Structure formats: structure tokens, C-alpha cells
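Form predicted alone, single chain, as C-alpha cells, below.
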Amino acid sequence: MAKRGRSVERSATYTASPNIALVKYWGMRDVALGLPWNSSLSVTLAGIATTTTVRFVPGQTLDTLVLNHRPATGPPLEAVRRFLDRVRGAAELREGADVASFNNFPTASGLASSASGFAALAGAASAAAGLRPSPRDLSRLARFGSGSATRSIFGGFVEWRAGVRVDGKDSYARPLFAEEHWPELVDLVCLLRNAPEKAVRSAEAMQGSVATSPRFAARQAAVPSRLRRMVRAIRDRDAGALFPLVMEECDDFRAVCETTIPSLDYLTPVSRAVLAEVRAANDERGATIAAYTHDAGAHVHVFTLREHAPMLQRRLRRIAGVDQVRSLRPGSGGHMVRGPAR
């Protein structure tokens, strides 16, 4: 990264959207460097986002964090502080920072708020510090806050390459297909009423899976081929090929979580009712017209094509405990809202 010039101002605002992983990463081969065991594939989502402002304050020694209009302390503040220390080291800064971050969607419940949050923090903090990272370097930086944040730097369909180097320089995200590539694709996001927040952070939970799940090794063997087949299906805009793979991957991921010691069960009965409704809709049509997936949380994403979306949306809304069903499309990558300023 290029270092800042002395005339560069100290405040910037950046926005980034969460992504939903079609192929999950779950487990780090190097926790300190944020390096995953396997490559992953995701879709950046339009319509939901995190907007973050970072202001480095001359003479200030501590960092502050306001998250969704409330002062944050404890682990969230410590994670932000560690991330800012990395930016300060690159920019040769000593000042503390005031950070304000807002999500327009639920936090810590499986909608990848950490992905959009740390992608937005990476963009805002780098600009405020006077750094000028390339998109690839910004992707590398974002992973130190949250692995999935590396993908939210880019829009559309994104691959995070796991890499093989011990220094992690070959581990970064890259865009594969733009958000306009598949205009018929729709993500129906089922937001559950009273969805619980995660009791254990994903960063800790996944390492438990690496150490204890008997399904982890088999999943690692299956992921590369599954990812390649998904990329081909997306390239060809072939829903009939993609949707079964998405559910296969989700079920595989969930099996690893549930066989972890202690077991990781992120779904609620309402979540499972959504999965069952998708299976029923496919059975009734005699074809796979929709696919479910979820991350480490209770909310469920249902991918389908535009022609089937209204029918599925009606069915999903009728499930008791589903608060709303939002229809989202592939969206753009992170971008500056307000550049460096005093």
C-alpha cells in the first residue's frame, strides 16, 4: 500500500454490502493471517449495506466505536482496534480514531454483517489514513477483520482464492462475473422474527469444526470440484445445474457444524421450515426451481429465477415466524461515499 502524504485529511466514509457464500469457507489454516483452508464463492447483495466513517483525531490516543447508533465496547471495539492498528502501522499513524458504523439490516444473525462491516472499515480507514490500496490489496486487508469481508470489496459473483503461500499474498478475492451477468437471478432473503444472535463468533466456531468435526476432511475434498461446477453453471446462467449444487454445499456445511463438538446448530425451527418449503416447492414442480442456503445464522436465502419469485415469496411469507421476505439481486462492490476530508 502507498503511504499517505502529509496533506491528506483524516476522515472518510465507505459503504459495502454483505455477500452470501454459495461455497462456504469454514476454517482457517492460519488464524493470524486470516487464511482459509478452501477457496469460496459468493454473491454480493444489493439493497443491504454497512456504511462506516473513520476519523483519525490528532491528540487522541484511544479508539471509539458507535455501532448502529450505540456506543460499543468489549469484543466489537477490540476487533476494530486491532484492525485499525494494522492500518496505522501501514500509514505510520499514532492517532486514535472515532468509528461510526451502521447496518441497514440485522446484525450478527447470519446476514454477513461482519463481511460488509470490515469491508467498509477497510475502505474508510485506509482512505482516512491516506493509504491508496489497490482493490486486491484492500481485499487482502479486509480479511484481517473477517474472512468473508475479503469478498465484499467486489460486486457480483466473487471468488476468494485460498492460496497456498505461507505469507498469504496469494489469498485474495477476485470478481468473476459482474452483477449484471444474470439479471433473472433473485435472492429471497427470509428474515426471521426474533432470530437469535450468535452465541459464539464464527471465527471461534469454525476452528472448533476444524479440530473436532469428523465431516471436515471429506468436505475439504469435495469443495474444489463443487466450486468449479458452480462457476460453470453461473457462467452459463444454468439454474438447473447451479441450484442443486447450492443446496448440496449448504447441507454439507451444516453437517460439519452439527458434528462439531460441541455441536453448532444455527437454525431455528422456523429456519428449518423454510428449507422444507423449498424442498416441497421443488418436488411439486418436478424440477429444482429454487435453492436454499444459509451462513452461520438463522436467516435463510432462497435463490430462484424471476419467473418463480412471486410464487415462492407468497409461500415463504406464510410460514409462521418469518417476519419478512426481501427480494434482492446481485449488487455492486464497496465504494467511497465521502473521500478523505477534515
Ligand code: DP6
The other form holds:
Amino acid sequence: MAKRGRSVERSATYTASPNIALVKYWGMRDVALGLPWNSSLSVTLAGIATTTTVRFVPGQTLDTLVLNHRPATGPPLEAVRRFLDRVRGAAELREGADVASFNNFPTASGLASSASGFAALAGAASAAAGLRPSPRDLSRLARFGSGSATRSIFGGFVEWRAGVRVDGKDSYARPLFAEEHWPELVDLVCLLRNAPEKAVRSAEAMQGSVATSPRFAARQAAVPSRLRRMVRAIRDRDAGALFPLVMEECDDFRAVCETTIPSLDYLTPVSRAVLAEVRAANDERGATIAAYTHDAGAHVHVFTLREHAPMLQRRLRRIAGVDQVRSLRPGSGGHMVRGPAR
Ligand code: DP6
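Now show me the form predicted together with the ligand, since the one above was the form predicted alone.
Let us now look at the entire complex, which starts with that chain.
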């Protein structure tokens, strides 16, 4: 890979969107390399994004981080530093960097800011360092910041292949279907009022599940066929096939969390009311017209088709404790942008 000239200041800006997993990544087979036990599948979301500028400054030894216009310290800065050290290692660079990152959505809103955040940092830092990684290499790099960031490099429907190699070379994301593939599909994101903030990073919490959940092994056995069936349903734009699988997977993930010792309980009574409303809407129709899913947090994503979205949105908005229901669509993958993050 080409190395950059020494004394020239280099900066680059990259933008990436969060994704929501339909098949969850939950458990690492190698913690140091961030390698997952199972492959996962997600939809990259349109309309929300993290934009990050990285500037390596000649003569500067430390890294700085500005997050949403405010200087950041502590764990967020440490995580960025560790990530930049990896990029510096690959580019044989020594300079410290100024990093500015901006989310056009609330950072702790449960909209997976670590996925878009580390995808954007990977893109900006590697370009600023003069590296020219392929999108696949970028997805390999992003996972060292956050596993879910691996998938935000690509748009539309994305698979992160777990791989089997001990060096992790075959663990990367790949786009399966473009963002335009299924125009009728909508994600109604239910943002809860007063949702508790995540106490423990998922990367840590999931290893508790690997070590203690009696359901972890059964989940591993079930995921590959579930993922294959989901890919077929997405290929065929078959909501009647996809939606039950999305809920089955979410329930399986939640069962693993809840049987972890100590138990991981991410939902609130309001989240559970959203799940119940989706089940009720499906029962009333006598067909699966909507599917809920959630990550390691209290907010709930409800997938449906455009024709049912207004009715569902009205029902979900009426639930006490639901602050907003945002309608999001599949969106594009990460890309370079001109000018600094604002
Ligand atoms: C439940 O890789 O996002 O969202 O950055 O440590 O929070 P942290 O972990 P991350 O964990 C993802 C867990 C998940 C499922 C998924 O997105 O596949």
C-alpha cells in the first residue's frame, strides 16, 4: 500500500450510516481480533449518518476528539486513540490526529451510533493516513472499533461473514442487495422517552452470554439456516416469509441475553408494549404484516411495508412512553465527502 509524504498535513472526511441487524452479531470467537461466532445480516439506514474528519498533524503527538461540537475525553477518546494506533501502524505514521465527528441524529438514541461512528472513523482515518483500502478491507478494519461497524461500510442489505480462519482474513462484510432492491420496505423506529443508557458495551456484554447463557449453543446451531432463509426472503421481496424470521431471531437473541448470568435485560415495559402492539396488529390481520427487532437497547425497530406504515405508525405513536416513531428506509454505504464534518 502506498505510504504518504511525511511533513504534509493530511485530512479526509467520510460519512456512514447506522445499520439495524436482522440477524444479530452476539458473541466473539476471538476477542483480540473481534471475530464473531456467527455471520450476521443487516440493513443500512438512510437519512441518519455520522460524518467524521480526521487530520493527521505533523509535530502533534496526541489525538484530540470533538464529538458533536464538544471536546470529548475519557472512554470515547481512548477508543478513538486505540483505533488510530492501528491505522498509524498500517501506514507507518507517528503523528497525532484531530478528529471531529458529527451525528445528524441523537448520539445516545439507540440508533447504533457506534456502527456509523467507527465506520466513518475507519474511512476517514485510513484515507487521511494515505492508505487506499478496498471497501472490503475497510469493513475488516472497522470491526476493531465496533463489530456492527463492519456492516455500515456497505449500503442496502449487508452480510458480515463470520469466516473460519484464525487470522480473520475471511471475516468481512459484503453487500447482498442494493438499497433500491425493495422500495416498499420501511423501518419504523420507535424511540422511547427516558430510555436507559447502555451500562456496558455490547462487546463486553456478549462475552458474558458466550460464557454463561445455556441458550448460546442452540442459537449458534439455528442461525445459519435462519440467515439463509432470510436472504432468500429478501431476494424474493417476500415480507410474509421475512417478517416471522426477523421476530424469531430477535426473540432468540433476547432469550440468550435474558439467560446470561447476570441477566441482560435491555427492554423496558414500553419496549414490551411495542412488541405486543406488533403481535396484536399481525393477529388482527391474520397475516404477518410487521416485524419487530431490537438491539442491546430499549428502542424498537418495526419493519413493515409502505401500505401498512401509516396505520402502524398511528398505533405505535399512541403507546405511552413512545416519544417518536421515525420512518426510515434502506440507505447507502459509507463514502468519502468533500469538506470537514459539520
Ligand atoms: C446487538 O459491535 O455494536 O447490536 O460497539 O461494543 O456496542 P459495541 O458493540 P457492537 O454490537 C452489536 C450488537 C447488536 C447486534 C448487531 O448489531 O449485530
